[in-house]
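In the form predicted alone, a lone chain appears below as C-alpha cells.
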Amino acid sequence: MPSLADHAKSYLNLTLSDRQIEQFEQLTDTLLEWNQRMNLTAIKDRDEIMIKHHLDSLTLLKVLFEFDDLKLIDVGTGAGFPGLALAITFPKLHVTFLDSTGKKLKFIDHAGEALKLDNIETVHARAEDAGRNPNHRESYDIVTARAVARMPALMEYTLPLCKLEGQVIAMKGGTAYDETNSAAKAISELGGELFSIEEINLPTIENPRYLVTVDKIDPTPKQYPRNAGIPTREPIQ
C-alpha cells in the first residue's frame, strides 16, 4: 500500500518532511499502545490507521488553505484526531484539544510529549462549559469536530467558540447533506451561515465523507450554549 507521504502528496499537493513522517510512525505506535489499556480507537490496522485517522484529518486542507499563527479547537476530540495530524503537519498553527473524558486528553498529552509538539494543548471540559467561559468563547479562528454530534446539536457545541469571521468545520459521514438542511435553524440563531459541503472520496475507503463548513458571520447570544445536555436533548429546529 502506498505509504501516508505518498497519499499526501497525491491526494493533497502536501509534502511531509522526513521528521513529520517519523512522528505520524510515532503517533501510530503510541496509539496501538495506548489502546491496549483504553478504548481510544476500534481501528487496529495500521494501514487503516493511517487512511481513516491522519489522511482522514489532513482532508481539512480541502477546505482551509491558511494554518500558520491561527487558533484550532478540536471539540469532543476523543484520541486527537483530527487535531494530533493538523499540529505534526502545521507547527505554526496552535491547536486546542476539547473533551470530557480526562484518560483521552491524557493520551493526548503524553503523545504531545513523545512527539515533541510544542503547538498543543488539552482542556477537559464538556463543550457547552467552554462555550461560556471567557477563555475560550468566541476565540478560535477554526473549530472542527469528527464523529461528535448531529448538525444541530453540533452547531450549539461549536458555533460559541468561534471567532467572527472565523470557520466550523463539521467533519461528516453520509447524513451530512440531511443533518445540514435539519441545522439551518441553529446555524442561523447562533451566528453561522452555511459556505459549503465538501465532498472527501478517500482512498481504500468506499462511502464518500462530507466537510460541512459553516462561516461565523454574527456574535453567538448570549443564551448559548444552554446548560450541559440541553443542546442533545432539546436541539435548535
Second form
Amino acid sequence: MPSLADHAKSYLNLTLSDRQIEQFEQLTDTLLEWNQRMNLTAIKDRDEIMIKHHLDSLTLLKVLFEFDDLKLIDVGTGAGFPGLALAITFPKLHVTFLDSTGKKLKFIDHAGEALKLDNIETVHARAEDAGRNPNHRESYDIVTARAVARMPALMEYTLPLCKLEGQVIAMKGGTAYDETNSAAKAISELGGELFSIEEINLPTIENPRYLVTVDKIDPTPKQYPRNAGIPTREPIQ
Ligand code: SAM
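I've shown you the form predicted alone. Could you give me the structure of the form predicted together with ligand SAM?
Expanding to the full complex; the earlier chain stays at the top.
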C-alpha cells in the first residue's frame, strides 16, 4: 500500500523530508492513543487516517502556493485538521488553531510539544468572538475550515478573521456548489468574492471533495460577526 509520502509526491508533487514523515507517524500514534480517552476522530485505521486526515489536509496545496512567513488560522479545527498537517509541512507558516472546545485544543498543544512544532498556537474561543477581537480580526493571510458549518454561517466565522487580499478556503463535500450558491449574499456582505471551487479526488475515496476559495476584497463591516450563535440561527441570506 502506498505511504503518505508516496501519495504526497504523486498527487501533490510534494516531497516530505524524513523528519516530516516521522512527525506524521508520531501524530498518528498520538491521535490514536488520545482517541481511546476522548472522541477526536471516528477513523481508527492508520492507513485511513493518513488519507482522510493528513493527505486530505494537504490537498490545500492544490489552491495555495505560498506559505512561508504567512499567518494561517484553522477555524473549528477539532483535533487539528487541516492545520497540523500544514504546520508540519511548512515550518515557516504560523498556524493558529481555533476551537470552542478546549479539550481538543489540549490534544493539539500536546501533539505540538511531542512533534517539537514551534510554529503553532491554540486559541480557545468561538469564531464569532475571535472575529470581533482586535488581536484576531483581519489578522490572518489564510483562513481554513473543514467540516465546521454551512457556507453562509461559515463565511461569517471566517471572513472577519481574514486580512484584506487574504483568502478563506472552505473544505467541503458534495454540497459545495449548493452551499456556495446560498452564501452569495453572505460572501459579498462580509467583504469576500468567490474565486474558485476546485474538485479534489483522493486516492481510495469514492466521492469527490471540494475546496471553495473566497478572496477578501473589502474590509468586513463593523457589525459582523454577530453575537455567538446568530450566524447559524439567522444566516445572512
Ligand atoms: N476541522 C476538524 C476536522 O475536519 O476534523 C473538526 C471538525 S468538527 C466536525 C467541527 C469543529 O468545529 C468542532 O470541534 C467544534 O467545536 C468547532 N466549532 C463549531 N462551531 C464553532 C464556532 N462557532 N467557533 C469555534 N469552533 C466551532
